[in-house]
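The chain below stands alone and is given in structure tokens; this is the form predicted alone.
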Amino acid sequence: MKTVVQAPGKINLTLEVLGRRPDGYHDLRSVLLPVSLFETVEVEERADDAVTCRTVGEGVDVAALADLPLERHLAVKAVRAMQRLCGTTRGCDIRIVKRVPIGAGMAGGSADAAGAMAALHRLWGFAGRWEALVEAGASVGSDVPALLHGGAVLMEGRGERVSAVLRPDDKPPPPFWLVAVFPGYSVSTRQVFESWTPRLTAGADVCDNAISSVRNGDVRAACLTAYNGLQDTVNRLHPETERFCLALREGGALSALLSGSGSAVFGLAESRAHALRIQRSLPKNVWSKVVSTLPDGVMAAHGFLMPRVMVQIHVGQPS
């Protein structure tokens, strides 16, 4: 049997770095939004226990993955996590069509992992607790629990605590439209965090206001709270990043911000038509996409009912 999953990348409307943790990671607080830029993850069962992974790019360069050892692919790590979770050694073939740039801070690798887990959830009939599935995702990557949970989420800790922004009775709000821009180079997340120095955080009101703006579908309010505590560090390491934010603002974006640890930046727009006008103002040789935020994530699309409650789990020491 074979299952195909369309797994979305993400942006961070807010990202606060609250401090270093004793385990070597950093405590984060982020309002994370999946967007309509999808990785296609195709998973086919095998009769033996072998696992393969093949990646092709559609509009993005995947040359950096050519020499990556099999077990370092996040999708393969996701398979191993699901094998442990399901108590099986069954193998599978994975084929990924990448559309999210590599090293962009838009969670392309985490999307691949979430997509693989969603596919195997269907193929292998996992019927365990939701918390166990999210814990398995957290063992793969910090953004995986948020992408599994789906929709706009508040992500805390090192990514292991996620809660839905929308409440059970909330009507789905209008999406935000935005232009995502990849400058053409990857940023090392490890280097960014090693170079980060403590500073005053944005404050809890920024997070609360961002959540309110998402619930109301109010993009102008979202612009007032958009914040990334890593942006100054990334701009210092890669000054070109700030120039792309400036280009978005000059093109008419309501606000421009780094996504995650970069290198991608995004500009918020009033509408799809407005986003397209912003995109046309950018240099033609620069990768850019007009995308919208999404109401649900990969697991919702594959029939897994996510709880609208906080999920908190514990992860091991960093490798």
The other form holds:
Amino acid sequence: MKTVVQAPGKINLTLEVLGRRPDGYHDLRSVLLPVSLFETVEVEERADDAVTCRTVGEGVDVAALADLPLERHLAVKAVRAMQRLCGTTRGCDIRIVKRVPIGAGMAGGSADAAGAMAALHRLWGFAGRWEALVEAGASVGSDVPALLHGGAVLMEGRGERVSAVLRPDDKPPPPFWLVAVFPGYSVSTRQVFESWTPRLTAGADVCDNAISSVRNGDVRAACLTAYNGLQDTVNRLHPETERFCLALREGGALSALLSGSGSAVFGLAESRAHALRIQRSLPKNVWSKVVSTLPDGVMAAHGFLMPRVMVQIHVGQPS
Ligand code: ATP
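Output the structure of the form predicted together with ligand ATP; the preceding block shows the form predicted alone.
Shown next: the complete complex, the earlier chain at its head.
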């Protein structure tokens, strides 16, 4: 049997770095929005215990993965985590079509892991606790719990605590349209965090305002509160990044911001047509995509619908 999952990448509408922790990680608070840029993750069962993984790029360069040892591929780490959870040594063949640029702060690797977990959840009939699944995801990659939820989330801690932004009675709000731009170089998340210096954070209402803007589908309110606490550090390490934000603003974006630890930046737009106009204003040789944010439950098509009540509680131990 095989199953195919379309696993989305993400952008961060806000990203606050609250401080460095004794374990070397940083405490984060982020309103994270999955976007309509999907990795196709196909997982096929095997009779033996071998695990294989083949990755091809569609519009993105995957050369950086060529020398990656199999066990360091995030999709394979996800398989190992699922094997532990399900108490099995069964293997599988994974085929990934990557559309999210590598090292862009758009969580392509975490999307591959979340996709593999969702596929194996179905193939192996995982019957354990959702909390265990989310904790296993967190051990694979910081953005995996958020992407397993498959909708807008508030992400805290290292990423292991996720809460749904939409409340059970909220009507699905209109999506945000945006232009994502990959400047052509990867940024090392580790280097960015090592270079980050504590500074005043964004202010207590940044996160609350961002959550309200998503609930209301109010892109202008979202622009007023969009914030990335890593932007200065990334601009210092890669001054060109700021030029791409400027190009988006000059092209008419309501606001332009770094996603995660970069290198991708995104410009928020009024509508799809507006986003396409912004995209047309960019240099033709630069990777860019017009995408929208996604409603809750995007993983539901794969039989993977995390109970709403689950994502409203915090998972894992507060740090
Ligand atoms: P993060 O912020 O989690 O580092 P990112 O969005 O900036 O992620 P990714 O493309 O998810 O960037 O991951 C980049 C790093 O992870 C690369 O160093 C790459 O070698 C490693 N990696 C392992 N598996 C994958 C994968 N399936 N896709 C992309 N990168 C992977």
